[in-house]
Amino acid sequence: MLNFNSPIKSEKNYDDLKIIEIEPTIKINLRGNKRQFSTKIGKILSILPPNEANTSSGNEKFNLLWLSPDEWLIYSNDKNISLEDQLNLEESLFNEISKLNQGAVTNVSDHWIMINLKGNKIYDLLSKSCPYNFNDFKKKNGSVAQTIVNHIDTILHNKGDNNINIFVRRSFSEDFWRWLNDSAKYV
């Protein structure tokens, strides 16, 4: 990962809202189709790829995102997870699927940027600038959704109670950030 500087600096509280910048995790973009692909991420992840749309798996350590019926993306639960364990789970995956040509696996950590908002105001922030309907979004735990907030293409997972993280591409974190200071003050 890059040792880069964000330009989100702090933490937002507003009424019955947080908004706060995940510090930098390790990000992995999977691709594969094959059975032997979803058997190996279970062994080195203890997790196998959810096959059903806009779903998620996870355990203490990773969480697995459905992107595509060929594609996941995996983050790390874990703050302080060290460069040398990264750089391990990385040439493991890599090692397993695309060295084998099971598939393809890509670091993404320096592409997105992940927020965490928290509060019963959420859902409420988020429908000012985007058309996706969260009605069953906001009642599955673990749900996933690729959707435009504010013109920026973004990736949200539900966390239950009112908890998401939002990936959002480096390059358009410091608008989005703004954007969700903004409009967080009028919800």
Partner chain sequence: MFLINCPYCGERDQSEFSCGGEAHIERPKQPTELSDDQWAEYLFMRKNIKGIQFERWNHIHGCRKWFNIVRDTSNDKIHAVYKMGERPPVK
The other form holds:
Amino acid sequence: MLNFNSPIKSEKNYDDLKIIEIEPTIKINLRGNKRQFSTKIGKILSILPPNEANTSSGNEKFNLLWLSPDEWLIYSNDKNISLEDQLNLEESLFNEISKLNQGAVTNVSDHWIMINLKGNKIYDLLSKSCPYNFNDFKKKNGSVAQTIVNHIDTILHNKGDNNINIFVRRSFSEDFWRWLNDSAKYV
Amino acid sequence: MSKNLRINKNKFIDQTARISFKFNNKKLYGYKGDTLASALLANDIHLVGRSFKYHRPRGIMTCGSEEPNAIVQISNDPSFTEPNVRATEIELYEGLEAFSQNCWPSVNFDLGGINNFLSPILPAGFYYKTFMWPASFWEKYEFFIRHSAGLGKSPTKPDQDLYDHQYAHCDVLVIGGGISGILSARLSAEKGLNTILIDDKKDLGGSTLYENNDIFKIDNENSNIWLKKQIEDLKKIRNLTIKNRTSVAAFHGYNYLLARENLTDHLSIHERKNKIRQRLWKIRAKKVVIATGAIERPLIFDNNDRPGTILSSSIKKYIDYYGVKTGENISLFTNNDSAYETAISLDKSGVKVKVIIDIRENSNSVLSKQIEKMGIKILRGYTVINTGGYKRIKSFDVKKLSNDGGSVVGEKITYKCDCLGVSGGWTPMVHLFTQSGGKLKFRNSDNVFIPDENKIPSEQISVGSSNGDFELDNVVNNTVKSIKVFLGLDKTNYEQLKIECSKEKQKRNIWLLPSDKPMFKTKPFLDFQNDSTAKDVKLALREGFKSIEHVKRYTTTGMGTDQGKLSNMHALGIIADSTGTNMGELGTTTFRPPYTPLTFGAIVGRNVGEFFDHTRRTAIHNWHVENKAEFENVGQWKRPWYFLKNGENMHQAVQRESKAARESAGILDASTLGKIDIQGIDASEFLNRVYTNAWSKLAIGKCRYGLMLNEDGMVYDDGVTTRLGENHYIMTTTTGGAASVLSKLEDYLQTEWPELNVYLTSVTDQYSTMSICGPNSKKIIKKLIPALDLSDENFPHMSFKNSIIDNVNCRIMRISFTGELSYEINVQSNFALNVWEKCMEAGKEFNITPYGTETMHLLRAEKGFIITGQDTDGTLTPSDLQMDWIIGKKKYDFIGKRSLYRSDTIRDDRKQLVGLLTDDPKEVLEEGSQLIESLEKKPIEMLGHVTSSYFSPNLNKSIALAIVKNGKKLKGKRLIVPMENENINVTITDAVFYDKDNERLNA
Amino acid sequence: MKNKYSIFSLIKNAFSGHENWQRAWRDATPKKEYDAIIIGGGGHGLATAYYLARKHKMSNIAVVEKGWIGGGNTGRNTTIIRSNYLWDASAGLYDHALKLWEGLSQELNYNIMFSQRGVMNLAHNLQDVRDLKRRTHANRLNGIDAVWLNTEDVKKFCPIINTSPNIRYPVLGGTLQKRAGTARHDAVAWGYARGADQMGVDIIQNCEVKGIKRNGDRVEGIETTKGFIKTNKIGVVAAGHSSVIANMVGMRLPLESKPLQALVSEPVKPIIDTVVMSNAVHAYVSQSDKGELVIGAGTDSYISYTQKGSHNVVEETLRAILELYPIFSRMKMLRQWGGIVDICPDASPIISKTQIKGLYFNCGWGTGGFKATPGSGDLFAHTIANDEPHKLNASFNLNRFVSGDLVDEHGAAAVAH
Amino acid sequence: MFLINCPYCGERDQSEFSCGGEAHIERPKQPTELSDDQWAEYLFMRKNIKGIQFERWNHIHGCRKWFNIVRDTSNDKIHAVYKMGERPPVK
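Instead of the form predicted alone shown above, give the structure for the form predicted in complex with its partner chain, please.
Zooming out: every chain and molecule, the one shown earlier first.
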């Protein structure tokens, strides 16, 4: 297999703040809205897509983020998930949903880069350039927000106390990384 | 050695920390805690600057952000200097250098002062009435006007400081850290509400902080001591954030406020390194409490602008807070009790006020009794009619006021002085309230505009003196009362406070004080910075400028850097008096943001220089950099423009790349094209509606070029869409159009065609695209994927195959934008660089040549393919582009179809796309140049313009595409491209220059 | 002529303490009937009245204004005047205006401070270069004094621009129109008002139009807060409020009224001696005679009549300003405000008759109306007086939205001004 | 900056949204049947109301959904939001 190249591959530490790019993992965009769709997802992933806005569901293996009433993002927690497993998962979802016209399954593994932020100051850092009100988000494990950070579209996923995963489009990711690290100096 | 007027030691100024600074190159000393103004006053320096128009000497007049006169240039380092800084606001730091502005050669001797003598012919609006002769001379007059106007100087080198932004969301935002703000913040935070308290000073406490008169008592303690305890308690509350040195600049709708926090301006230069200078807070508050206080008004009389004329409350602050006396022979002039407070403070510090001129006939408040007890002389019912001195006030004249206050009577008395305190009453700071959309009402009893409680635009409340409460008991009790209602509190700790204070009973207000001279011989200043006087206002009224906005604009009153904080009320008062209007009906001028001037840098934050705008990079970007690509900005993307090889210039590189692509093999990074994954049972129908051509019959595995119009029928975007499965397509868009196409398609799906079952997902960043073209491209692909059957039967033009390169899944499309046999490899972006390198490796024996956008543009122009945005400009239909073949005439409808049949769009002599050949095959036309038939006919009729133009190495001649009126019918016609120095002859040709029969696609 | 303005009259009046200046215009109360009424007392409306009186000898006319004259976009714009438009129709219109500007102070005997300090438009990408060159060539052939400048020339003409090739969107060149420049906006309204008033035009302030009375397909008068006024010709020059007036007669116009913001810095000594505009990074700046940097921001995307816009528009503008002029970072914003601009789909104005007889509209100037003031007034006056457009405004009719014959100036006016 | 209550995601800052202009201008089902005048009405003519306006917004940096807003253009107050296809909650 060829080596992948992600744009960042780096980890930085600041006072009360740690920024790290998580190695690429499978990410799949799901679209659909019928009950059958949900059931099928449930069967394949053993988790149901959440109906409540700005939330996620998940188990050890996968996270399922609400993006809109008919859109979800799956991503894996497992860094070591094999490419074969990834393809199998994509294929079974595609066959069960896209092919049967229950919705749409799209691989977006490389569309999004995932960056993890940890530490007491992560919300101060993001709030430098993000108009989103984190007051409720930070209290609730699993919260999801799609918003803009420094004018870039992002998906934010609360992974626990002062621990969030940020998804940013690949082509913006180097600039976003640079901005994060610059701003981290002035939190 | 100048005099030292620092006479008090107190806790606010750290007299152990001496600070040296320079004013107009003279080395002086102050202390930590000083402002530049207090330090100058301590050195007995009043004269700080010159006024805008008459260049009159002006001194420090206030102690805050309303200061109109004492504005200075900080530093003369070209990247650090800052114009128009208020000496009353800037905190003293070691090494501070300040300079007077708007004077030459110096503030003490300013040649511009001659304007003062010309002032009779320089009334308001004089420039509208003159400088018209001779007609061509205005710019020459203007040169002088411009150079004598302006105040400080702009920096001339880039700023080295950093600025930052921070969003904050809170339940309650309290603006102002005076007593009412502190009470509000405490009540709010103690209720458990997430609260932010903002104050522009370095310490909380407002004027109560340094109140030392023991007639002001709360719960039997002096008010300052009581407040100090409140502040200490306040600082312990966890859900309260206090921001000092922070000033709210703007109050927008939806309780969105901007506040500028000053972080380093008070530090010595070496302490500022690597720190943010200012941070702009963007605050979204559920509720807002405005507790911005009030500012003292001056009084309007002849020559009321001499240095040494200071607001009375500022004199009090200078003595009580800074320990500085503002003169050695101080008198006061007032229409209310606050000057008495000042006199008492001065007296306590051992400075005897010589006389208080009070325009009121009597006053019997606690304060006035205190004054009388002290034996300070009060002249009641008198007014100041003039002042003496030039660079410093030396004396003032007083006369008795007539009963109606309209004139003066009796003998003139002259007093010597070196400082005159003035107090014209108080103006609530309602700026933020009105900025937010609130309406004011006028209170006749004391001539103030206060918030109209029935016209509050959002969840907000004004308290304290910004709401018109001026006396301590009212301030405290009304604040507590209104906050209780506002925040829904049951009980507070402030229910039964015992408050002692002085109550002012007598009021008398005269906006323009009478003089014993005729009006036109006086100079009663309203706007001290802009030199507009009461007589300017009266002149404006005489000339028919009746609305306050007209008067303001005609006289420039209130247009200075203080934005009329001191002058607006008097201007209004004088207009009301002169026109016999009630001030309430007159209304105020609009208070426009920001409340105090806001640094550009702070507004922009970190988005400067390298953070100005994002750069989007493809997954192969670094390879391009290493291989000497020059880049072109396409939207936010960086695309390789051309690759320089040993010593080439751009032209040579492009010629080489273009030849290589046609003769052997070229490779292009096309990853920036927009890619949209389309799924759903109605996907084909959807494409039918959005593209001009038909899609239902496209077989799975095939690709098709599509053209998208705007609803007005004009070409909008184009690209190849591939059918991956029965209900599955992948669409490509132009690089620049990607985002807007997706959002437009979503719009139609969600709002016009909700019946369609279609899902769109952007995969622009998911896949990277490399296009290999040229006669050897097939061989390269064969090397990369030996298993793939590349025969025309199995893999014809306009089709795609799924395949695997070195274990990585990829999609190979056989599509061509160059006219050459081409394969486009689409691969997940994280593998793209490696696949690209594999392609380079496989292509090495064929001299595979990476090429950039310029070559791509050249190659497609040889084939007459359009680039939307370059060959189109939003005014061309498909037919104009000679692309009638792509219009599905049988289709019932598609976006923009109806517009193609309007009377103007069906004309057959519209501007149309054609090819151009120059007579001289070496002559390359300039893109954008115009086409005409003849130079004889005037006016010259322009028939069209050149949209694309290149020297084609493959044809060895210059080629161009152009839009020409009625072009379709003009093949063979000779036209002229008129350049500035020459006319170039061209002939209209077919737009396809190369391989008209498309033979090379299968070569 | 009453009260001619000159240095001599200033000196003369100085002796009498300036007590004897006459009103610049009368405060008229409405008559029962006028030959024509102009709705809207901004620069365009007052200019229309002025030229109706001066060129078409119609003196029994009135301008009705709901607030104070010149209080709308006339007093809220960044005063840029230029005529370097792409299409022939636009070039004709705006250059007609520019020629009128050139003699306006003398014509009105009111110094409107028209200052031909040049307007430079910058190009920041290859398509910008093509578009601006296209425009420059078209201008030259239309007799408009536009020239192309390469990056070095740009730097020479305005040295404070950051022309480094290392900035995010480097300056690749620009076009310069030297005859272009700025004028004093308030003075334009006041000067036209004074001029019109002298010829007998009634300027009626604080008079809001509440309705338009029609008889079949023709107008009969207007209902106002000061009562009914009879007339059979109504010229509507209400800018952002044009649709509000149109709605009174059941008409819809191809307009959207959006907030446009502008700001000034604190005044400083001369630092920039021309007007520089940049569409690509969205910034334009000049310096007023008073010394303030005058900076125009963009429009918001939503309709609003509040004269307020979003803060992010101001932020984006200043971001672009600091990219091009990093020396301005320590300068301070003194004042910021908004206007309501009526924008046409093709970014060109409407100076047109309507299907209702006697009802004329002059609107759709979008973000760039100030520069056209004299030309717009002159051509609209012609259209009203003759019930027929002048050839210079024939293309700017309402029917173009039906036929599709638009005058698309988006390219030339992406931020347009 | 408005605070817009996206009917799907809740209250968000205006900068996450884009405005699509007047709402309830339905695209004609049979454009070819329309006269040029009628087509121009659809294409270009707008009420451009000063006062209560129904308009379309897109939560473009959030859930990507289009929805409607009832806003007073004379003071920018938002009175209601409602989803596409729903009836306006106020007259």
